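For reference, the chain that follows is the form predicted on its own, supplied as structure tokens.
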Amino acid sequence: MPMKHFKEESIDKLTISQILYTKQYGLTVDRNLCKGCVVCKLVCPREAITLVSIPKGSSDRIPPPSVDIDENKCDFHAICAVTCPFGAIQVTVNNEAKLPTVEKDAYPTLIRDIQIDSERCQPDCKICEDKCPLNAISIHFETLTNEEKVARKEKNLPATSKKTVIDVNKKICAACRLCEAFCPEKVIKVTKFFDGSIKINQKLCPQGCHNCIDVCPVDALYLDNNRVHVNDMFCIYCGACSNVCPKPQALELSRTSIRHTPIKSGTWNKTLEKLTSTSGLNKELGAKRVDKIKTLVKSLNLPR
């Protein structure tokens, strides 16, 4: 049984902790990274997470809801941390960052796949860094060595005295693809880890309402002729918009599949069903069965 529970809140973070006889568990929500989406609340098996609405204040834009966690319910298994699209949640055991469910092979991690061919970047270009809505990209420039200059010449790349180094913080990258879309040389390729669909029913949208646009963390929603529209290429299906929509039927959002690392445990299935649907779960289970059959057939070494 736990000996003590603690909870501390500030503008920048929420921290809860639990002290046992031999271990101390901690969970921190970075409020600067959290976008008030619905993912952590959906996956929490203990229903310890709630979203609290924040008043507009003096701004015309509404802020995203604030995450609150019941320190008496949380079991610190880090399911929320594993599935957070924005890397806003961290779990620690004895002050060391841990993902207990992943370490026990009970849960996968999201595949944040960002491929960059920085050799083809334009000199001094920082468009991807400027366009990233989550500040996940940082760029700096380094002087090319003579060997690197020769290599560029052999590859028929433009002559330059320096190279572009693009660093992507994959922990907080939500794979919105804005960097890919605005890159002038198309050197960036981003694959989403959430696939899904989002539809706006214009007839049901309250006139003058732009709550969903206010809270969208990746600029996937925009206003045109006083109507809300969505750029599906950028949408990450996090659900931040649906949280603040006053007319639930006006905005329909669903996740259909999730790209994640391989996992054998069935523990993940319930979470997958919560995030997607029963059909999404069945689709993944069907794909796993096909893979098993292919592996079995290959192991038989049957003549062709």
Given for the second form:
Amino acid sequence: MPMKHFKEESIDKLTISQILYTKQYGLTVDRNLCKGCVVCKLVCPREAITLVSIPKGSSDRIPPPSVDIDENKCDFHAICAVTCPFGAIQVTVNNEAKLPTVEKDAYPTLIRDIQIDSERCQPDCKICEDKCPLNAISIHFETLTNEEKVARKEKNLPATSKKTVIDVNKKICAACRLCEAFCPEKVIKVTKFFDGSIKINQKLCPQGCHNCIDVCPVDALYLDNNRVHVNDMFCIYCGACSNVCPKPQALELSRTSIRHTPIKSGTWNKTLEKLTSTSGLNKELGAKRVDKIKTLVKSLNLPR
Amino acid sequence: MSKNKLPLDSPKIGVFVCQCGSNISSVIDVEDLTRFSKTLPNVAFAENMNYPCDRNGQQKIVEAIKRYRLNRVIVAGCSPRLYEPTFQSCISKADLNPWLFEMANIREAVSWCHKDTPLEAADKAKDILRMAVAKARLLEPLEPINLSINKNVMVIGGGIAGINTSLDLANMGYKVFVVEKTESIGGKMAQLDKTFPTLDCSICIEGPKMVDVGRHKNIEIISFADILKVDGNVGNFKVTIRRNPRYIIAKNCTGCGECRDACPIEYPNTWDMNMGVRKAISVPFDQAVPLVYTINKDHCIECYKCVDACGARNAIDFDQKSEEIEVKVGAIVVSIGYEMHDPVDMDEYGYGKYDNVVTAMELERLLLAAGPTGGKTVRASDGHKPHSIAFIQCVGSRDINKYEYCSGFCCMYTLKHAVMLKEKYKDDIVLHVFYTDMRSNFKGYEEFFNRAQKSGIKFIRVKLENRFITEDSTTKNLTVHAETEDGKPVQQEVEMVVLANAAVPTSKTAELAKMLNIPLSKGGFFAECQPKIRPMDTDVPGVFVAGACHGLIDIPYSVSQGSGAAAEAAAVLSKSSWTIEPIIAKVNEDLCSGCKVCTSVCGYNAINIEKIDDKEAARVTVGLCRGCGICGAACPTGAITMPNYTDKQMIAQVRAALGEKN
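Coords for the form predicted in complex with the partner chain, given the form predicted on its own:
So here's everything in the complex, that chain up top.
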């Protein structure tokens, strides 16, 4: 059978597929969720992903680059889908959503850790929903039952008639901590899955350029006195900014660690090496080695 | 070789003119030619006879040599390719050196090609005879050359033909190296569901033979390997092979398949015609021999889940490198089989464009219980079983614009497919076979055709031209358009179409032919030395061909050719030495200037410049030189000569041809 690879593109999505006689593979990039960062391109073992920069056009703001995938190269193992900070990629096998590498325990998932103590929310407050730059939070209110009212009383919580129900779409939440920062009651705690550092080298940063701010998906960059500054707390280290920075050394971004489910996989080691650095990989491997030695020593039952 | 006792310095030539029944005598007056030869210098005896090559004829030649003390013999008859060895051995019975013989070809070169102009033919026969006499006067006795024989043998290609060659030779006691390009031996037969006309399960009858090859103490399988270079000659070939890395340590792999279960990556399986998938670490099929897994690094993401699954068996080695090995053998049997033409370039059939058009091999994989659909014949467009199928024969074959030859086995496999489907689905399926000529010769085949006709399969005889297929874009059904012999158009709507696409030489055939120095025949398959009486010999002594690689044949004939080639190879291997004709290039080192012109023109790498006694001079590798004479012609100092084709002899022949007096 000749290979059947297809690619379909629209403003909203990019779909590629491979149709075999007995199996159909598909991959969709949601263009609205994709922020033009560099993560998928870096992690793809098949080197099937490229970023295509889009010219500024008449608008003052530069658009982020768009993702292009070579349908002849893609093997649909969903490594990009799992690592995408914004959950913009979906892989299907026979029209069912699948993560083959995760299912076979060959790749971890990112830990998107958002703790919300919604019992302590201010009544009718929707600040987090409004502030979320990725529209990952949706809030609605429900009337409290009598039992719930009693329970609140026992916990010494202020009396109220409605409860706040917060639904966080963990697939697309990039853990930027904006909600945490703006929460008036401080009931939200977000732990980032990427950690790292970002620096603007003011000497090299061209004045008047705000490409990085234009593309930053989480408002981690701002203009002050016509100079670009970083709000380190919100940066998710996705790298969208460095893609559009005209002076590469003006913006220095590095990832140092990634929070993920436990894994033992060579592919993940490569991801670590590509996304963080060799030192990041060594750190994780070192920690794994220490764990290994600890269990070994324990199993030997050595006398203390 | 017994010593020639007759004086050689004064030539006494005997000429024997052959009538060859009426082959020669109907055009040429052989009596006249005999009389003419008696007038030529040094001819001491001449006579004509009906068949010098038969026993009586040979006896007469021996007697004439003895009686007239002849020391050169000429037979004017057919081509030396056919009978020179016969007459050489004949004159040696009269204690004459076999190379004191010359043949004048007056049959192929005269009587056959000039039968309408007998007068001119007679003149030409005389010219040829005069040339032969001129050369014969200068012939010198030569001694044959003996080469040693390595007792090992190589079989290139482990399909059903190669499997039989290997088993036969191994059972005779020879060490056999089977070189296989893919991961497993078995070839195309291992891909088939059933075989015609008996409907035997293909792998059930081939599998045991594959296993026998795998565990025979005299057979070493070198699989997943490529032939890089073939040096040497009959008795002493040196083959350079690259073993490609499987990233698996073969001796540690138990074939358990736990690594495959752990592997997260799938890619299209060419073994299943890319209809199904296989894992990045896998075997192409469960009965593979050797049962050693292979990692496809093009798709592997190196998660090392397989390493964990393999555990203490330690069979996985990601750092494995390709390895070049050299194997020395006395003979080589080539049985690399064929490939199927990909009909995507034949627009009229819509293959690759219409979902429900498949090739015969694809249908084979659909029928097979171990195939990608688990033996369910379904349409690609909707996954449903088709209720009607059309088979189109001769797709690419018997087409002068594509492949002129008949692919040989398609008629029979189509009958097989149709009978299998009809017997399985009975009235639930309608089958139409669009054929032009049903070729069902050989044992049991015509009977099978009858069985197919009786079972209710529809056979529609159509012209090879003007056939095409259209698709209904909503139902994805197909309409076959064709023309009957009397020009009436035929149209048939079906749910699925199966193409009997042409079988073609493999992508490696031409490359291997070059390495082995054997020519290709018109269709691109290997050329035999003589297609009728030496069907498994090639032009290169010690290299044999078997199976579909030199012409398309089906399984039973591949099996018998495999055994035939084994016998041919054994005839070489069993000899204590191999005798070759002493007509090979001879270098006069005193005249040689070491200019290397000869090395650049030699087509067989048979001549090299070496340091001989403080001087650079050409040296000929005996087994490689074919005696073509090109080096002798090119040598600017005249240092290279070919025995019995010396300048002196050739010039004497030219003078004779021009009618000059000697």
